[in-house]
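Take a look at this single chain, the form predicted alone, given in structure tokens.
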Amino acid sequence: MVIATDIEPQEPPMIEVRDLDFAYGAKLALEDINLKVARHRVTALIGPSGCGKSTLLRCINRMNQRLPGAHIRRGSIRIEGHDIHDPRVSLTLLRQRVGMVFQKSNPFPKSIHDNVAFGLRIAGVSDPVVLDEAVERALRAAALWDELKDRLHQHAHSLSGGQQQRLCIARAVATRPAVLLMDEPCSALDPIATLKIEELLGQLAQEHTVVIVTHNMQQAVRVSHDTAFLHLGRLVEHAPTAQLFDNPQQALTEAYLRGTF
């Protein structure tokens, strides 16, 4: 049973997962997932390794469908009320509306400017002035503009690891997606770089709905408004972060949070 009484959004949710069963071949990875993600909030997905956090995250932009045998057995995922598996939904447009930042930074082998402008060019934007303005806006959103404004035409791989990850965030937000998915974005970074990205999340939520997978429970407390706890492919509990950590309603959640799992 999922406890989510106090988290029902007052307006229609940005993301709604309904009765979702997802499988890799014959192996069921997610079972009976029902989750509403409120707009302009940071939602953390927590749980032990293999519980389905990253699988659920990747379902939200249909990234899992690239894997042989991966499929939805039943249920649906809606973004802004639209079923993302509706045949009329363009996968290209979906990826523009749902940005993704991965565990390991993956800047393209291009300049800093061309990395950030990549998605816009794919979308057909070619005006240099528009591209330059969008690049500046995205780098400011990722707290990189002051560091990189004089280095825009340098190779992206010349940046530090933390800068590369923030560059990937800038690239993801350049198309102004409604949703930003982040799969353990700080796991490969040092504490200083991690702090910079954590500080960004609250600002990003002003423009985007953010869903972040993290193994770090302290990070979930620091950065998220809401938290969902998964175990063995099922959603156990979903509540405002302070409520879930201070007063979990499920014994399984409490055991995980207290380290007596």
Given for the second form:
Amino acid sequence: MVIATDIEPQEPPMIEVRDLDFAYGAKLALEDINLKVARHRVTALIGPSGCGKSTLLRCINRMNQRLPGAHIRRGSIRIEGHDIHDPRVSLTLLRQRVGMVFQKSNPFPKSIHDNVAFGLRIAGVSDPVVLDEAVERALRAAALWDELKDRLHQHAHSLSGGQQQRLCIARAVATRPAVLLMDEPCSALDPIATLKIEELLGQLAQEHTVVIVTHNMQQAVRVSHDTAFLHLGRLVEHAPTAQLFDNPQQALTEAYLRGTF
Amino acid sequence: MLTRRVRGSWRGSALTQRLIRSGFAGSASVTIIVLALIMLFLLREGAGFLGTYRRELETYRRCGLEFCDLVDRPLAQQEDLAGSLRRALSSSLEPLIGQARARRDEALRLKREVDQLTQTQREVFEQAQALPAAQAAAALPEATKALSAALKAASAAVVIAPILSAKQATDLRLQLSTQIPGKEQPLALINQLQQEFLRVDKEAKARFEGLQEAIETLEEAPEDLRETLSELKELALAAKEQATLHHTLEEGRQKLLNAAQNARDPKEKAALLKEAEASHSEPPDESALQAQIAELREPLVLHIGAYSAKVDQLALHLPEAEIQLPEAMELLQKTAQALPRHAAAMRASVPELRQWKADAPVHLRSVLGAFFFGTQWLTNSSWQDFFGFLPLLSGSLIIALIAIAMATPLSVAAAIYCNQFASPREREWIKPVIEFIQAIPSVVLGFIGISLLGDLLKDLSQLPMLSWIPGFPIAERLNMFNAGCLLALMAIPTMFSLAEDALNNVPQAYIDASEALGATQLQTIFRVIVPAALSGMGAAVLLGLGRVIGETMVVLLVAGNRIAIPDFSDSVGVVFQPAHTLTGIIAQELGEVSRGSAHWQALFMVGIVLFAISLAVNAMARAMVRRFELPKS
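Just the form predicted alone so far, so send over the form predicted together with the partner chain.
Up next: the whole complex, starting with the chain shown before.
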């Protein structure tokens, strides 16, 4: 089931998932997923717990492949038209193009500066001028620069929870990825910190294509352009957010949104 | 009814709970109480040490032993200096006389060999000679014939080293074959070789006459001084003996008096008191001794002055011109530099001698100093026992450092491999195998050190291609390096397990984050996991250090047990010297000393310090872990 979105036909979609079946060992976690995500849009993945939204997110940067038994049975995922499972694709490069922010903030036990510079350093950048510039740009993108510019060499764990999560965002965008994957980035944060990150998402979409997993319907409404609803490993509906929430096409979607599940 | 039953059962369960609780609390408190008792016991036995050692040092001073040592200590160097001069002489003589001596020795050796080969025939011949004349006439010719044949065969058979020329060899064989007792031909060649050697030796010695004289001068220089000193030493020892005797008697008397006080039976009491009275002794009068010391002080000072003047003179006139060999030159130069220092040290003792007072009190501070900074651990000495801590501490520390330096990289690398690279199946057997090392009894490791590692090290050190390693070739099979290797092996399981735990404790979230940023496995390991686990690994190293310092059996068997501060002049090569340790000395000596003596108490003091070191190391490890604790994932 392919749902038409407003993709310009001449340009390949940023992310394209085709006929994807994904399994943990014998257990099928995702079945027959087809999804196209356009450039510079924020797409929310919603659905009940265990529906496979995080699994789908982690397929996009191949984070699942480390788990024993996890494998793709069928189908493919393409980023800007390139199959990410092509043997010629380097995992390092893929992950530099597809950044990720996790549910719980996980800054390294290093200084703020070293956290943000980590992605560049492992990519082989060692020029301090380049690094400093990139750190500033990333911290500005995560709206942290003004708060932290005088304490870049403090330990990252001295920051508040919301700041730590924004630091993780800065760390993810420092390598200028095309895609930013966010796995419930606000679930461990208080409302004010959540609000700051939600405000940020709009700005991030100007430079990145964002896919965000969320449990929070209101958040999906507030931050996303498109929404995809998953249920039991299947993609039930994918539509512009306003349309999906106001006028769901599928009975299952409607039931979920109304809470009469 | 129902309520009551419920309440009753509730009460019952409360009692059971309380019992269980106190059972657990009891177990915990038993452990803590035992620990407290151990500490108390250690402290009680060790605390007496300061008093006892102070009394011994007081006796040492009062009886004048200290006075003698003021001179004796610097004087001990004189023998070393004379020895190195003698070595310089003999190594210079060697190339000149070596040949002649070897030739003579070879000839003498051949004679002995021929004698040995013809032993049986010689005995038969001698028996025949001893017979009464009638029988001798019958037996003797045959015996003579046999002996003569044997001699011929033997002297033809012996192998003559090429150091003797062909003609000399032929002559020698001829002369040796005619050695029938009673009709000996003079052994002309041997005599000639002996004369030759004596001539060469005399010539050579004449060439080094200056050095010979210098040695004699140095050896004879302190004769007067030593004479006066040994006179003093005898007096001092006699006084010390008396003082010790008095102290022993006095102690016994106090015991008897105490017993008398506690005795209930008046008869027994009277008997005890009488016995105590009998063992009464007057404290020895040391005024006579002190008068003698005062009397001998000035002559001693005069002798020291004369002696050091002679040494200085000698240093100026060491005959260097005759010496050509570089090694002899070096020895000579070193001695020439050491001689003025020796003279200065001797002179420095003069003001000390003058200031020395027999009745100066021994401060507690100096007793502590004598223990913690004392450089001698000397027991059962006929002169004076010293309980200096430094030789033991230095041995323990160097061995522990060797062990840690070897075990740290090994165990950390093994932990990283096991935790990060190994497949689950590899992990399944690597961990148990490494942890199995702990099951090897340390005494068995000691065997390995003595029989296997020691020989291996010694053989390796004799390889010429390894001679660049400082300290090689090594003199002792049992040394600090050997012990350090085995202790490293013992520390590896502890350190490996703890380091592996530290790596395991690194939150998965860090690893996820790193991989999501595109880091390769190696980058994740070395930039994220290892830095995050560093404090845990530091604690692992410290706990390994604690284990190594406390280990006894291996060091006792393998460290060589020489009680001396190692000689650091050979830089890293110092590790190949033998040493004794804090733990080893307790294990070795505690069984043999009399209970309550200063030596016994000194060993307890060593135990206390050891305890304190272990405690400090453990506390440091705990603090390290707490300080850098990672957030729980």
